[in-house]
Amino acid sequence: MPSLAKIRNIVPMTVDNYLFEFSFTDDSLKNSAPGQFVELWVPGVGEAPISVCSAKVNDTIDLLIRRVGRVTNALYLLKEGDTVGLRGPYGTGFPVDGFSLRNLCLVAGGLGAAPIRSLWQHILNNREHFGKVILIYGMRHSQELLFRQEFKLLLRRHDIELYLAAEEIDGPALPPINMQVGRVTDLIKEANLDASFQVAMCGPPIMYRYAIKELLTKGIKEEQMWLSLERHMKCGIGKCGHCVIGGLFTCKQGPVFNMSLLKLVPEVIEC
């Protein structure tokens, strides 16, 4: 059953992507880990699976929510102080313990920056436990950049390498931020990667095919790559079957999978 959560803060990121901060009292939500998801319930409307978007989940949790369907449209009609329901966390997240003392490359495409944000925040909150960190983020248009202010701060740090690119750069954007014209694959080619890196990746399926190819040319093996899949995880507990692909329950065995497993399920990677 969902636990009650109150909308504490709403921050517009782009036209149809808002960052919602929810406060709650359910201790189970405090166990949320990077890469996991929760089910958001709007009373009288329904539920939708949303990726955890913040590393620290104590009495609040951040969820980046795109206005795209019935549930999220109803959520956008609410205001700060209104109440919704949350249940979870669910699924298998990124293996943060296995990443300890390793060099890491985080790759995000478009809305994939949301779950990757929880991972980079965790790493930077525990920076002494990780090796070199490279963050690669690509999008279609510069106006679609998420967490703009946060990226401005990341660019000032010396303990993380940040690569940003958009296929199209046009129009005013505040605060201004430096990025190059290109795609995620261009950034992977440019980045100083080698076979020592573990990779955490989230983005559209079409991105995976080409990003994986470029990572392999860097000497990074499939078993060093971790991918987060986007599927409609309706129940979250492996009962409804909506998220099954190739015999895998995305909601339980994922949404984060090791590439050595996914290569056995060819329909996962869009060709």
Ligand SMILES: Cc1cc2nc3c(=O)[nH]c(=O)nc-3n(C[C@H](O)[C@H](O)[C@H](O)COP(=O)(O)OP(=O)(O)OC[C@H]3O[C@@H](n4cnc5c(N)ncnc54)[C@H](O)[C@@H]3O)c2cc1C
Given for the second form:
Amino acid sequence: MPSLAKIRNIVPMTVDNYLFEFSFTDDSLKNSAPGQFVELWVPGVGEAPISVCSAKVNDTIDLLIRRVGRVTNALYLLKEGDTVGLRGPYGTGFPVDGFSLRNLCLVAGGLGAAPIRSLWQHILNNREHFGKVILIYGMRHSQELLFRQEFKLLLRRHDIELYLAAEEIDGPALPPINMQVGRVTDLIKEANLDASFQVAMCGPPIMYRYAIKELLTKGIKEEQMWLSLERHMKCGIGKCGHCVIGGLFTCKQGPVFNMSLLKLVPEVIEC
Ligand SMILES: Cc1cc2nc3c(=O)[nH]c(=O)nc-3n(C[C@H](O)[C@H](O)[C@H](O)COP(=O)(O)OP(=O)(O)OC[C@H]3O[C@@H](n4cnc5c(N)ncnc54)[C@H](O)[C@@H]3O)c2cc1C
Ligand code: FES
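Can I get the form predicted in complex with the named molecule as well, since the one above is the form predicted on its own?
Everything in the complex follows now, all chains and molecules, and the chain you saw is the first one.
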């Protein structure tokens, strides 16, 4: 059963991508970790799985939600102070303990920046526990950049290397953030990566296909790559079978998988 949560703050990031901050009292949500997801319930409409988007989940949680269908459209009609339901957290997240003291490369494509944000926040909150950190983020259009204000601050830091690119750059957006024309794969080629890096990725399947090839050419092995997969889900807890692909329950064994497992399931990502 979902527990009740209140919309505390809504920040539009782009036209159809808003960052919602929810306050809640359910203690289980406090265990939310980067890469996991929660089921968001809009009363009278239904549920949708949404990635944990903030590192620290004490009595509030951030969710970056794109308006695409029934549940998300209904959410966009609500306002601060309104009540929804949240249940979770579910699924396996990124192996943050295993990343300890390692060099890390975070790769985000489009909306994939939402789960990756909880990871970069966790790393920066515990910076001394990690090695070099590279963040690669690509999008179709420069106007689609999420967390623009946060990037302005990240760009001032010297303990994280940022590579940002859009396939098309055009129009004013504040604050202005420098990015190059290109794709995630161009950024991987350019980045100062070597075989020592662990990689955490979230983006569309087509991005994985080409990003994995580039990472392999850098000497990074499949065992060092962690991918978050998105599949249609219903229950979120391994009961309904909606999310199964190649025998894997994305909601329970994932959504974050190690590439050495995924390569055994060619229909997931055709490399
Ligand atoms: C683990 C996980 C994490 C996720 N994290 C996030 C996140 O952080 N933020 C986020 O915004 N989303 C996230 N998603 C995606 C989100 O759960 C889906 O987009 C969800 O379907 C939205 O619910 P909805 O009811 O608004 O959309 P739906 O009504 O389910 O529609 C979803 C999509 O399907 C299309 N569609 C709907 N009905 C039909 C139809 N009859 N025929 C053809 N196409 C149709 C819609 O146009 C839309 O593109 C995540 C998904 C997973 C599995
Ligand atoms: S969503 Fe029901 S089994 Fe995964």
